[in-house]
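Presented as structure tokens, the chain that follows is alone, the form predicted alone.
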Amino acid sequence: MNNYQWYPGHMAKALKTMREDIKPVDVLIELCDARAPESTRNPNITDLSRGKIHILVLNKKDMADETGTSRWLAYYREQGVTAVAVDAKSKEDIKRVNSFIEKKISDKFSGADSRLAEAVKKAGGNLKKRTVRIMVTGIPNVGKSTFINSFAGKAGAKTGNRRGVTRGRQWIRLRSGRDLLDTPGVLYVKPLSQEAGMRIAFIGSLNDNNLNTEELALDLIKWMLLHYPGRIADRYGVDEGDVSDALKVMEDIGEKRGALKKGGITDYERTAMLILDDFRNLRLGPVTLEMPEDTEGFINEKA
């Protein structure tokens, strides 16, 4: 059985590193998914975010359901959250975030009582002349290099679709004369429910080589047959019936691809990481893997 979690030092030391980088940043953008909104996003950011502008980016809204983002953002209006749904690779998209963190910083940033406002006065009153640091931030595989390509207009930063490509912290020079800052994915240095890890899981934010995924595809039809009832048969071919026939649905999907050992036995690996490759290419359809009233108690405060 899988054990959806991460436990790595090295992610409270860029926990620790990065409260150093965010001290002279006036604007961070949280990057989380948009199938998975509060599951992927890292609690200490809110904390690490305060007196700063502070806009949170549900990217891959091409692949969760729309009604799904809707009501996630409406959610956040509620929560006084400042939100925004954004395909990455989309111009109009990131047009629109880029014209609503300008108008975010020229209404945070006319007032007097602003640390940024006196800087800009000691400028001689003139914004631009003031470098406005921006950082962008989110755990692994969320989207976020490809966010700052198409942000900076520029591939200053490198993509994949795959966890972990962001290696090292790099400040990117905007053609706005912003500063972006960019950083590795940082995770929670608390433990996950396992409700959230199996989500992130699922997304590919965790680590496979960690992960049994067998058990992760098997978990993956059970929730697509409970949440998605005929996506799975669409795609495959293949009868559906409900949770408790999973297995033979695993089964079946491996016999339908040829996904077979000697003997025509299924050959469970190759047939998972079929799954869960159509899964995270959207073969499977757009999904929302939750909604505002199933993340309460995500992160296990108890240990």
Given for the second form:
Amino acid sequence: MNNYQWYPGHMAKALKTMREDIKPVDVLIELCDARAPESTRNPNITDLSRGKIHILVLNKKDMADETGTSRWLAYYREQGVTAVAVDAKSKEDIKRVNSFIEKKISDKFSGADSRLAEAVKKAGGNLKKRTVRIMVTGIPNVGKSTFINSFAGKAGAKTGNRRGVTRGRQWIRLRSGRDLLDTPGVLYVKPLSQEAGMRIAFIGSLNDNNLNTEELALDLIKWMLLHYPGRIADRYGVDEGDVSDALKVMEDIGEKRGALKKGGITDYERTAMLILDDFRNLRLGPVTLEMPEDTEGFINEKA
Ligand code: G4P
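What about the form predicted together with ligand G4P, after the form predicted alone?
All chains and molecules follow, beginning with the one already shown.
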């Protein structure tokens, strides 16, 4: 059985780097995956973002169930978390998130006790005179680079190293006049349950090299049969049966797709890869892997 609770040893080092990088930052954009928002969040964020504007972006909303995403946004609203759902490849969504951030910056500016408000006051009360620094963070594969590229746009020019910032880090001057750190902060997660780990593995945020992909694909088939009946049948033209038939379903998919070894035996490895690839490229349709009620309590452990 796959151990989905595996996590990389360099997690602590990543956190240390992040603690350094975040120091001069005013706005932290935390990306998670809209298909499994809580499982793809690093719980250290709460500490890291203290005193800063913190915006949770549910990215890849085009890959998630619309109703699922609405439920998550309502849940975060209840929890007092500022959250927005986007497709990082959509210009309209990026524009929307930009106005959202600008609104948060001006809201914070009116809050007398904030560090940012203080600094702005010192700069003569004009928000434009004080550079607001923005950083993007998230676990692997949630779309950090895509988001940074879309957010910075073509006009994004490197502004060079700044004082007080880790050497080698570059800031991109945005059209809005804000500065965006060009390197995202990469964090990892340590799932508390096999289920949470499995969801991260499905979407490709746990390194496949540490997993048995045949088992992963089999778990995915089981999950799809249970939660989205009909999708596998529609895509591959196979009979679904019930969850106990998952292996047979996988073999039928292999046969339909010609993923066979000599003698007509299923090539499980190739079949697994094609199923995972289809899932990760939306060819099995949009899915939401977890709902707020599935994640009562903490699902990822702090470093
Ligand atoms: P990372 O920096 O957090 O590791 O993630 P990255 O931007 O590299 O994105 C990982 C994959 O997710 C990429 O696909 C990227 O195109 C895709 N992606 C990012 N944001 C979105 C989104 O909002 N919606 C959809 N549908 N996909 C998104 P890839 O296949 O690995 O690369 P590519 O062939 O697209 O370049």
